[in-house]
Structure formats: structure tokens, C-alpha cells
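Have a look below at one chain only, the form predicted on its own, in C-alpha cells format.
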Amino acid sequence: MRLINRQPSPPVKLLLGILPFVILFFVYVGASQQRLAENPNDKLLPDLTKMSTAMERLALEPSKRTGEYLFWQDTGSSLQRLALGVGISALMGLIIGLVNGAIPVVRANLSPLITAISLVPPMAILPILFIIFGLGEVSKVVLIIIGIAPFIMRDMQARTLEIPSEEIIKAQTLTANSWQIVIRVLLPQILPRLLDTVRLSLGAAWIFLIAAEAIASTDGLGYRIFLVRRYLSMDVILPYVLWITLLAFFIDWGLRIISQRMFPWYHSQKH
């Protein structure tokens, strides 16, 4: 059998998926031990003991200054900003993208504007957001919205236009008006595609969130990483980066499970 036609069994697939992480783990441990053997005070590659000690201090011991558990406070603040930014972006992307794709007059009016906005680098206008909205929570959420909402709008418009015109014609023959077609024919088919698009935009959302927190914030995962970098505290930075990765993975996994449970017909078509 040709290699291109071979499908791994579920246990083999799981093993192959885990193997790269195991290799990276042992490579890191080996490199860390080598550097610490040459210089016990080396901060670039801390060993697992130093990282666990640092995280125990941040996660399980209250701050002497604020009394908060800093790790969990940072996590909660970042997830709240991320949820607001992604949630508002998804709602805007669904409404505007769906209407753009369904109504040609609206598409002719709004589509060029959305395309132009999507080409503006969000980080370039971050100072403007801070001037307009201040250094509080609003500017961070708005940065996420500006960063991913145009992408979601354009993708929803494209997905709406992909729906076969025969379905719309059939609905019209049954005397459905424009908004009935949008709500009852197009919307149910767009919702699972919206979840796919949101999953694809999560990486960018995290980037904008971390950037905003690094520049102007008093808490958050990005704030903590950029705060301790001046001390070369890799024993904090590396666990925080790993934690962000795990959070992103579980959010993506959760959205995939929700999509499979709510729209099984959509996923059956993809196989």
C-alpha cells in the first residue's frame, strides 16, 4: 500500500500526536541540565523545580501587596477580555457578514469598507485606541474586535455566498420574503461555519490581547510576562506561555465539541 493511502489506527494516531511533545520535553530537560551544570545561576533554561516553585508562589500564595493569587487573577482578567472581544467580534461578524452575503445592495455598500478596515494593521492604531478609550479595559477589548471582526465578517460573507442559490429560489417559490430567507434558510447553515471561523481567529485574538496587556495593564497573562522579563524570570515566563497554550487548546477543543453537538449534520458532511 502506498504511504499516501495509509491511515493510522486510533492508538497509533494518538501515539504519533504525543511523540513530538515528548521529544521536545526531553530536549528541553537535557538542555536545561547542561546549562545549569555549566552555570548553576543560569536563568535562560530553568529546570522543572524552579518553574514549579515560581508557579506555586504565584498560584497558591496570596500577594503580599494585594492579597490576590496573581496567577489566577491574571488568568481571569485575560479570559474575560478575550471572551468579550471574541464574543462581540463573532456577533458583529455573523450579523454583518450574513447580511452582506444575502443582500446585494448592502454588500455593495459595506463590503469595500470592511475590506479596507481589514487591511489596517491593528497594532498600528493601538496608540489611537489608548487616546480615545483610555488605558482601561475598553481599549484592550476594542483592539481584539478591530483585529478579528473584519476577518470574521469577510469569511461569513463568503460562506453565505457559497450556499447554493437553488435553496434561495425554492424558498422564494414558497413565498418567503428576504428576511425569512436570511433567518430560516441562511442563518442555520452559517452558524456552524461561524464557530469554525471563530476557532481560526483565536490565535490572532490572543496575540492582540497579549500585546495590549503588555503595553498598558495592571494584570493579565501578557502583563505578567512582560513585567518579569526585565528580571529574566524564565521560570515564570515559560510556565505562563505554556498555560496560555493550554488555555487556547481547551477553548478551541470546547468550541469544536459544541459545534459537533449542536450541528452534527454539518460535521457529517465534512467526512
The other form holds:
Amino acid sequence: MRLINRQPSPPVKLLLGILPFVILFFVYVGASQQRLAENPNDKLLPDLTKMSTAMERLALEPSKRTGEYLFWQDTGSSLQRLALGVGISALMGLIIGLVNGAIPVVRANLSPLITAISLVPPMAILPILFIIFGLGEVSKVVLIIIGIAPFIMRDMQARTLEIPSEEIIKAQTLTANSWQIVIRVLLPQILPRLLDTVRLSLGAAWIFLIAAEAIASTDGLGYRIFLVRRYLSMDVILPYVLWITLLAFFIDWGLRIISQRMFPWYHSQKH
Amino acid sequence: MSYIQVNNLWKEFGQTPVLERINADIEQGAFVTLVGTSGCGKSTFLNMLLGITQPSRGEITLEDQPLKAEPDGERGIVFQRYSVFPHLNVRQNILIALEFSASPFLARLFGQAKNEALRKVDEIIERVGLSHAATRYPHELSGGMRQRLAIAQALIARPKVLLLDEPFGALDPGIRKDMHQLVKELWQQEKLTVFMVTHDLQEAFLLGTRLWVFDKVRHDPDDASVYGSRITYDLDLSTPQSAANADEFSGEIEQTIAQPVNTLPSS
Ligand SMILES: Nc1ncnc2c1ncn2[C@@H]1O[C@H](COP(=O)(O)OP(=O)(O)OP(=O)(O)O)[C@@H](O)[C@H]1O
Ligand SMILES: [Mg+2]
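Taking the form predicted on its own as the starting point, write out the structure of the form predicted together with the partner chain.
Complete assembly follows, chain above in first position.
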């Protein structure tokens, strides 16, 4: 049988999927042992015990200075900023993208502006944000919004325009007015697509979040990583990176499940 | 005056004429079937009736009023595809038509009003034979069932004119027969005026009370796109006698339809 037709059975598929992770793990452990054998004070590749002690200190013991559990405080702050930034962007993207896609006059008016804004590199205007909004929470959330909202708006506009014109013509022959078409024909069909787009933009949202936290913050996952970098604390950095990856994975997975639950017609259409 | 009048209708896309000098009177309750080779302008004509394409010259009147320049409730449409809303199940797809007309702002009905509307919905679902599938979504329906739904949806809005653009073009022959029966029944019961585009001449003869063939009358030997199509046959099929007379043209028409529009011989 040709290679392209050979399907792995479910257990084999699972095993094949896990294998690279296991290999990576052992390569790390091996390399770490080797370096530590040469120099017990090596900081670059800490072993598992070192990492777990460091994490225990951050996650299970209150900080001596503030009395907070730093790991959980970092996680909470970062997630709050991410949720605000992504949530506001999604809402703006949905409304503006939908109106742009549905109403040619508005599209002619706003589309060029949104395209222009989306071309501005968000990191380049981060200083402006700090100057305008100060170093507090607002500028971090605004950076995420500037980073991903134009993308979501453009994508929502494109998705709205993708809806077959036959459906919109049909609605008009059923006496629908423009508003009715927007809320009953376009909006419900755009919502599952919005979740798709948000999932795609989460990667960028994390980048902007960590960048903003690295530059000006007093807590947050990105802040902690950049803070301990000065002491070469790989035993903190590596678990934090792993944790961020896990969070990203679960957020993505959660959004996918929500979408499947709420919009079954959308997912079975795509096969 | 006749019910629908087409007065010296021309349509050009840019420099290219597609239809030229179309004149016709259509009486109420007619079932007009439109045939012609691919690209001859059948859909363009139907779209002008629907209001999504505007004539370059001339006009169409319905009950002596010029047609509105956008689709409205007077003209129902069933396309070959994408006629129903994928995010609504069968019942909701039909209910939404009633909700559009009854609830301008929310486009939703509640309580008693909704129950009454649903009674009408279930009645029409029964008439088109979809009762067993009332809660299914369009992607869970076969092609024939989807077109039944599209027809039910168009009918519940009580249009004066029903436009069908190759509604059964994608269906199996067996299912087409059922659909012919359904459309014929509904047309008689609702006293509708119907325009139906089809590629199937048999279907056109079977369903129509009047058959139109679109074809080019004038030909430029160098460039086929210089002239537009006109109605070259306008056959009365309303009585068995006239239908039998019309039948003798079916051979010629079959040839016209089979010809690709760009390689027509010059006359
Ligand atoms: N919006 C448009 N802009 C430019 N040309 C168009 C447009 N719509 C249709 N045409 C042209 O007009 C001609 C007639 O198109 P139309 O869709 O009416 O053909 P048709 O008879 O319905 O063909 P078919 O049987 O293949 O559906 C074609 O040559 C097509 O390319
Ligand atoms: Mg066509």
C-alpha cells in the first residue's frame, strides 16, 4: 500500500504523537545531567529537582516581601490582561467587521483606515502608549488591542463578505430590512468564525502581553521571566515557559470546545 | 393591461450586450419556462425580474408599477444552491420569514404569536413533505429536501411571482420528478406566476404554460459578443392542443440549447 494511504491505528497514532515529547524530555534530562556532572553549580540546564524547588517556592510559599503567592499572582495578572485585551478586541472586531462587511457605505468609509492601522507595527508605538496611558494596566491591554483588533476586524469583514449573496437576497425577498439581515442572517453565522479568528490571534496576543510586561510591570508571567533572567534563573524561566504554553493550549482547546457546543451546524458543515 | 409587462428591455455588461429588445406580456398565473444555451442571459433576465440586476434600457412592470430596484416580498426566489440559512433548522428557516414581517426590530416572535406562526410553518412543512425532518439543519438534508425547504420558505412569504433559477439542476432524475409534481401542485394551489430557468427541455415542456427560448438573432461572423440574445421562440403550452403543436419545435430548440453561445454560425 502507498505511504499516503497508510493510516495509523488509534493507539499507534497516540504513541507516535507522544514520542517526540518523550524524546525531548530525555534529551533534556540527559544534557542536564551531563552539565551538572561537570559543574554542579551550572545554571543553564537545571535538573528537575531544582526546577520543582524553585516552583514550590513561587507557587506554594508566600513571598517574603509582599506576602503574595507570586506564581499565582503572576498567572492571575497575565490572564486578566490577556482576557481584557482579547475580549475587547473580539468585540470591536465583531461589531466593526460585521458592519463593514454588511454595509458598503461604511466599508468604503472605514476599510482603508483599518487596513492602514493594521500595518502599523504595534511594538513601535508601545512608547506612545506608555506616554499616554502611563505604565499601569491600561497600556498593556491597549497594546494587545492595537496588536490584534485590526486583524480581527479585517478577518470578520472578509468572513461576512464570504456569506453567499444568495442568502442575503433570499432574506430580502422574505421582506427583511437591513438590520434584520444583520442580526438574524449575518451575526449568527459570523460568531463561530469569530471564535476561529480569536484562536488564531491568541498567539500574537501572548507576544504583545509578554513584551509589555517585560518592559513595564510589577507582576505577570512575562515580568517574572525577564526579572529572573538577571540571575540566570533557568529553574524559574523554564517552568514558566512551560506553564504559558500549557495555558495557551487550554485556552485554545476551551474555545474550540465552546464553538463545537454552541455552533454544531458550523462544524458539521466544514466536515 | 397585462399582469407583467416587459418593455423593450436591453442589458449590457460594459460594452457587451447580453439581452436586446425583449418585449413580452405575461398574464397572471402563467408558468413561464426559460431555456437557452449556457451564457445566453437567462439568469440575467431572472435577476432583473428579481431586482438585483438593473436593465440598461427599458423596464419591467408588475401590475402596471415599475419593479422595485431591489428584492422585496412580491418576488420569491429559489436558487440552485445556498437558498436556505445554514444556521437554522428546517422549522426556523421557515419561521424566520414570518418573523421578518411581523417583528421589525428583534426579528423574533415569542409566546402566543410564535405558536400561531409555528402552526403555519408546520402546515407548509407538511405540504412540501418535510415533517419528518422538521428539526434537522440544512447540512443534514439531501439536495432534494433542501430545495423543498427553499420552496416552502419562499412560499410562506406569499410572493406574487416565484422565480426559480435551475432549482433542480443538481438533483437526481428520480428526485426531480417528485419536485416537478410538488412545484406544479403548489403553483396551482397558490395561483402563482412562475418563471423557471432550466437546462432540461423536457422539464420546460412538462411544467410550463409558456416556453421561451433565448437565442441570438443577429450574429457577427468575427465576434459573437457583438449582439445580445432575444426571445426566439415563445410557445403557448397552456392547452393540450397548443402543447401538441408546440412539440414539433422541440427538435430545433434542442439544437439551439446545445450550441455553445460563442461558436454560433453566422446566418
Ligand atoms: N455581473 C456581470 N458582469 C459582467 N458580465 C456578466 C455579469 N453577469 C453575467 N454576465 C455575462 O452575461 C452573460 C449571460 O449570463 P447569464 O448568467 O445570464 O447566463 P445564463 O443564460 O444564466 O447561463 P447558464 O445557463 O450557464 O446559467 C454571460 O456571458 C456572462 O458572462
Ligand atoms: Mg444561469
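Residue numbers count along the first chain shown, from 1. Keep in mind that what you see is a predicted model, and the values were worked out from it rather than measured. So that the term is clear: the rigid core is the largest set of C-alpha atoms that superpose within 1.5 Å between two forms.
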> Taking the rigid core as the frame, does Met262 move its C-alpha by 2 Å or more between the two forms?
Replying inline: no
> What Cα shift, in Å, does Ser9 show between the two forms once the core is superposed?
Replying inline: 3.0
